[in-house]
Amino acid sequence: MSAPIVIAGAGVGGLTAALSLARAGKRALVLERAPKIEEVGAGFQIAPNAGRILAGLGLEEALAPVALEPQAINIRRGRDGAILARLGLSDSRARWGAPFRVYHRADLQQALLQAALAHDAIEVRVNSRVGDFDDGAGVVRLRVHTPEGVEEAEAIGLVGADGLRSAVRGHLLPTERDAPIYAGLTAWRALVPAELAPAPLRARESNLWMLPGAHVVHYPLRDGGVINVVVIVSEPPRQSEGSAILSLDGPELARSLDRLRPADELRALIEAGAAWRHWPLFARPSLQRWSRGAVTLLGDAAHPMVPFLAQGAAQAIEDAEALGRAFLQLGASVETAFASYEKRRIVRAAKVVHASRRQGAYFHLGGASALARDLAIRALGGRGMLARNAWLYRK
């Protein structure tokens, strides 16, 4: 039996890559450093560009029951709750070939995991961390760290899908200049039981509230029983240093935001969160190349991005699809396929990274700039705002 392509990381990108490679006739071995595959955090927004790919991998039957389809996205002024634009999503499937969906992270990851485990060409191992590796002569030799010690393994290729702090990227680019950089932003995340949220905020809709130097996104999950809420605040680096995972209760977080004067309903939603988890946001320098020989990167390992276009997971899924397609179309060596995959994806991914940064600055405007932004949003309306991002979603 031929050696597999090893994928470091069993997140959404890594598991989707395994399924895409298997469809292309390649064996995949997924190595996950955690002792158990379970996603932390809360919600994922999966836009039509990624939804089409997941459906194309035969996952629609597994994903539909655990997804929620928001009926609209409301863009709100954060200090009084006024809806500046309402983006109707009911025609998304007809317009872009898939709906907008939101998932609990654990539900999406488990659906992908079960699909991978059911495939004869895919093996998934936990408690297995990819260490250093050598690439040459048509084989990648890896050192895999397990609780029993270090094991030697051989692969025909290695895909680093191991996140922002990718060990694979660290071995490809062993330089301090490539280290993660604090982005000047902190996310506070919580799941709020729907019955504790203000009644007007329980609808099956996504909401974006814009404040000077901050914004809040929330949407329902799991058939509307719980609301995923993310508060993102501009903070200087010193407030994030040494913070692993901190926690505040709802009233504490709401008091810390009093200076922004959030609307009463928004403040009540924040206060309803029992435990808010602290997640500093980081970036890494853009890469001119993702691949070296039979080693390549995928998802956050290749192009980490701030979450302001809700495209982090979607871009990892696009990577995974392009990786499998490179083998389907070329039927050539791993090195050639990886180079083709990189060429197909690197420009678009970089465009999304930069657009996400711009979107965050746009959300956080204050004073006269915020007033001009709000007037522009009202003038565009819901359809106009959707049209601005159509380049992301179209086939």
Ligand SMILES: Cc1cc2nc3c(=O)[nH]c(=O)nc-3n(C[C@H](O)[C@H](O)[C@H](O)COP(=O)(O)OP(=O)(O)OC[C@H]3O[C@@H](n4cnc5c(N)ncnc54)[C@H](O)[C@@H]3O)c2cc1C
The other form holds:
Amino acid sequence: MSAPIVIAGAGVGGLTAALSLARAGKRALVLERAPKIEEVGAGFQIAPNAGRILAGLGLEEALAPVALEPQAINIRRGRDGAILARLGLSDSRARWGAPFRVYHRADLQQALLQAALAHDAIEVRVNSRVGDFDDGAGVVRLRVHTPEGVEEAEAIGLVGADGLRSAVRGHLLPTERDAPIYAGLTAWRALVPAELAPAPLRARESNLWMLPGAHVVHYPLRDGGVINVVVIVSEPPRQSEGSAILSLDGPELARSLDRLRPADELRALIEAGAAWRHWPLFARPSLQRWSRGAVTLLGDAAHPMVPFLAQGAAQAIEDAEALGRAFLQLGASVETAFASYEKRRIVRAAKVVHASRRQGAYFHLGGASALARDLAIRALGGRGMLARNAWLYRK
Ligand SMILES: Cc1cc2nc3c(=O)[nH]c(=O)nc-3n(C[C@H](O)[C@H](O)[C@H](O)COP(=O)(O)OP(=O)(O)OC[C@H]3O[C@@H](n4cnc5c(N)ncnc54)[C@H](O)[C@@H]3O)c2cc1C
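With the form predicted alone done, generate the form predicted together with the named molecule in the same format.
Whole complex next, starting from this chain.
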């Protein structure tokens, strides 16, 4: 049997890539450094551009029962909760070919993992950290770090789907001076039991609240019993935390935001979170290229982005689809398939990275600029605001 294509990382990007490669008739070996494949405690909005691809990979039956389809996104003024625009989502299937959905991360990850494990052409190994590698003459030799020691593996290609701090990226592009840099923004994340949230915020809708220098996004998950809340704050880097995960309780986080004068309902929602986890956000410069020979990058490893368009995982899924499709060209070698995958994806991914960054600045405006923004959003209305993202969602 010929060597497989190795995928470093079993995140959403790596697992979707394995499914997409298998559909194109390729064998995939997914190597994950963690001892267990799991995503804990947070939600994912999966926009139609990614939902269409997941359905096309045959995942609809597994995903539909664990998805929640919000009926609308409410854009709110943070200081009083006024709804500036209500973006109706109920016609998403007709407009974009797939619904807007939200998932508990663990549910999406499990659906992808089970689909991968069920496929004859895919093998998934945990406790396997991809280290350095050599490539040439049609073979990639890589060092894999396991609890038993370092093993050598051979592959016909290597896909670095190993996230923001990608080791594959570091070895592929050793001269790029592009270590992740703090984006000046911190996310605080918590899951709030719905019964503890103010009643008007329990609807099956997504909400975005804008405050000067901060914004909050929340939506219900699973059967609506829990609300995923993300608070994003512009702030300088914190010095003292080291590698420990910083956590605050609800009243502590709410107090730290009082200077922004959030609406009472919003404050109550934040207070109801028992344990808020701190998540500093990082950026890396866009790459001019992300493939060399039989090695390529995918997802956050190739193009990490701030999450303000909720497109990081969606773009990883788009990458995965394009990667598999590149092998459907008649007689494509790994090298030509990787080059054509990169060509198909690099411009769009960079555009989404930049648009995400701009979106964050827009949400965080203060003073007269915020007033002008709010008037513009009201004037555009829900349909106009959705139309602004047509380039992201369209078929
Ligand atoms: C606050 C926040 C909210 C977000 N919300 C959304 C959203 O609503 N919708 C959306 O589309 N995106 C969202 N994103 C972005 C999204 O989380 C990421 O873009 C997405 O998870 C990237 O997937 P990935 O598979 O590329 O990388 P990752 O999910 O980071 O997976 C990388 C995997 O590789 C493994 N790994 C690392 N190094 C190695 C190695 N050397 N060898 C083997 N394995 C390795 C890791 O353990 C991990 O399992 C959000 C991000 C944040 C921070």
